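Next comes just one chain, in structure tokens: the form predicted on its own.
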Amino acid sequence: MRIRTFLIVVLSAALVFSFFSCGKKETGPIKIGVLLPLTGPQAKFGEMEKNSFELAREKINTAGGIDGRNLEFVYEDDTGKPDVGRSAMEKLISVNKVPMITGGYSSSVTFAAAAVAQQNRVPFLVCTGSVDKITQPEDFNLTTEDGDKFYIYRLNPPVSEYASGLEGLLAEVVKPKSVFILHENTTFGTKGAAAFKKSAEKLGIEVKGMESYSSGAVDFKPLLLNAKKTKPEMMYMVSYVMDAALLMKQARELNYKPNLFVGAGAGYTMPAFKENAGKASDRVLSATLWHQTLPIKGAKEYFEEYVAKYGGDGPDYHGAEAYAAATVVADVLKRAKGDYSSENLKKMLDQTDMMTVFGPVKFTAYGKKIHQNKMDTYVVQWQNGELKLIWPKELANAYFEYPINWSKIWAE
């Protein structure tokens, strides 16, 4: 009789915690974790992007934040290399506990990364990271019939569609008839390179080179002059921000002057191209996945209160890519309805159609990637310290300059 007393008592006891405990509703920070490269020689886009998650997040939040909970960016340094951006992944998943992740700047650093999201099944929505094995399920031993299986989504185009947009502006305008491409030995930079090498022969462009480089070196003549040698019409080059300039630089040092230099994105779109190449930036042409000018709903409001909070020159794609992610982000959590859980974000993910500063975000299936968000891409050219939009023509906010007078450009 007694055990049965106390097993009464203990049951009601336990019913009424459930009780209160169920009718108390959380209100801490909904915690997210981003991976970027946040010190070492890539710091210039993670400060780009960290700044943009915050300002989304102070948005959001001001909003009301997710159901009347603040969201809070966990963030983890990766410094731009694969093993610390594994450990770093780690540390979110299993210390800081977070039932999502997004960023990812580098594709090498990006593609390590999610291998340890894969394996903890805990959804990464990379925002930068382009090699296009993130998304194809095959490079983690899956298929791509397994997509309940696969937690690894992408906002921005995969690196062999960034010239898509400017091969409209070659086939119609250039029209070159050789290209010598340079590009750097990470896997970001031969993807890139290899990519292009394929327009070029689609668009009948003779590939007089293709040379790769160790990032971070200091002397690029030598290679400049290999292609000077080889009297191509244009100049192709895949490299993140400090080496972009240093080759302009020195190509201008050593008056070589191919009827046109085109950067693949990445490291010719920032400011701080601007700032370290000098004239040598000058009238030099760039893939783009974005522009403030475009045609899309927040994006002009986005650079502007960019400018306003952060100054300088303002973001350029990379800055939107992690705008957009956080907005991401929040309609995911907003449509879990309070389940957290990775299993239910995943699912959150799989069902995401929106449109973002950066442009649309649908994650669909196409060759042999899934969760892929699949855009358009654009080319810009920098003219006189401003970087403008060019083509596709009837979206442009300025001509395209050409041809180039170089000398005139580069003189003192």
Second form
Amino acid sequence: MRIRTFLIVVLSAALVFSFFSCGKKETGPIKIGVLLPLTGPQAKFGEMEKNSFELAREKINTAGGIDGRNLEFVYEDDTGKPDVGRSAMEKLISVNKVPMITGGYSSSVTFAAAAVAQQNRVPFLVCTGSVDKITQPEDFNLTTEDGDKFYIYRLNPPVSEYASGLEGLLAEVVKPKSVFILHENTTFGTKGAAAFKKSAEKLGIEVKGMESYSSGAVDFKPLLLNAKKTKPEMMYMVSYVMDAALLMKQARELNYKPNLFVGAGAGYTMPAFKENAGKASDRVLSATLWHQTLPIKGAKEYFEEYVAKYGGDGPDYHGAEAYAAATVVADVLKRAKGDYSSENLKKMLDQTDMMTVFGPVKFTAYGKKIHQNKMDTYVVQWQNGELKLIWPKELANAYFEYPINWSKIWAE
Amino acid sequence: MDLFLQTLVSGLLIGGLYAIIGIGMTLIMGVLGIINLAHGQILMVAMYITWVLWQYAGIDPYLSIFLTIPIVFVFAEGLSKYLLHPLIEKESILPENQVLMTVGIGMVLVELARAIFTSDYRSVQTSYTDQSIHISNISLHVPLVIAFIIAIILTVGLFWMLIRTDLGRSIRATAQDKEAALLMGISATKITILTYGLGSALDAAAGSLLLPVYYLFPDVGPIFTVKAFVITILGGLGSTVGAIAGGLVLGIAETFGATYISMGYRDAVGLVIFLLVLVFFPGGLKRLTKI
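With the form predicted on its own in hand, show me what the form predicted in complex with its partner chain looks like.
So here's everything in the complex, that chain up top.
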């Protein structure tokens, strides 16, 4: 009997509470979920993206918000782990009851969390997670015809296309004969390396070897020595930021000098890479998805506003992705005209066709993917502590010196 | 052959650092009877102290050992006295709860570090951080060599202390049999609190030695808590000699695994050895020695 009384009291309290919370929904802020790694080893990336989301939100709200209501982002921390990402996503959907979610940093976490969003039929606008399968319906037991049942959208290009800009540079200028590929062993690294292997074969570059490592290692010398043994003309590396810094530092210690060191975005374009690798970061190339000097409206303003507000060296493409995601969210909400249900927001996402600081955003279908934004990628190089855009040639803001005299650069 | 030698040397150098992290944990294990799951986080605190001293006072990371060790020692004494010891005193509380306490301490330390220093990655750049000595075809990374030498000095000092001094004898006595030690007039309470500080101080030294070769962020701790845990089990719980052997074995095995199998399996190699030891030498490497 006691238990029953207890249950009645609790349940009726819950009922009253839910009525109470329903009543004041109309004028409050519109809440959108954001999934990011705010703690854990990837927190640095998460911080840059969160800052960018906040920057965009303030701008949107000062400009009048969405139909007079403020936009609010509810952040959940995925700590960089897929299982935590899943439960963070569940919390956003069932506790915070947000109608739409954005963010998603690492590939493994994003894919795991995307499955939750798909299951609950809540649209998920991915802004960084890059493994190809995130926008491939077949990995969610759907077909490419099932666009109306597929709730995942992606603003950034998939990892297999990261190096598309780089391919041009390699084919037209560098023309290397061989490459050694190093990659970190989670989904992002493995898929990125496999994609580059394919591009290399297409360009007639011999792949001398491909080795993986687990992120956070202290000593990369065994790996570099194995690479050195095969004498490749260039190194292609897929790494997060501090692994990238240690790899370059230790390559310099071992006096290992292939013609080119090329990073696959991620760690290699972060200011933290330059700060921690020091001299060893100079003249390293990287594929990138964005650069502040690109002729995109608002790109430079965003970069400057970010630096003014948060200081430091300013954002790289990760920040731009987050800022762009926030503007897409605002645009979608504005077009939703008061109906902020998940289904309606999904419809609005389908119709998205707009310009952001990251480039044009329109979700299209090609190959096995649907709801995927197609974009160009670029090549950047660290030159005396600054990240310069060197490819494609017509957009470049710096001259690409080749061959690179490593002895001179590392000795300085 | 060069590759083999280079691998062996790299493994040994890393192993030396692992050993000193492991000794700290094994000392605490021996006397307090708990696995200190905040070990890596205390290492992180020491690394931040080293970094701050280098960044703002320009003190060389290796010289800062003389400051980090006492600071962390006092800090860990405080943790031990006010947070851990009250739990150890009460016999009704299971040892698992004391271990949970160390987990809690670890989490608070990480979040405090994040609040103070943000999640930025930090590293120190000194004139010698990027230098290597080349002996024929083998390269020796200068900071790792210095770290290895300091680790040896600290270990020898610790052994001298444990074997020759009254304090050392009291620590060993408490580790072997707490009640007998009490009957012999040793204040087990004092020794327990002190040992946590001592173990953490060794950990702090390891932090200062590690910073020039690695990097630092608030979540750096867990990686090394796991390493220390593996070393402690490898060496046999509570055995200092075992911890040295365990550290070196882990360092060499990881490096060989990385060179000859795949760097992706580096951690797996360490853990496979860990499992093999658990299955075939349940007492750890200390069973092979008499100490």
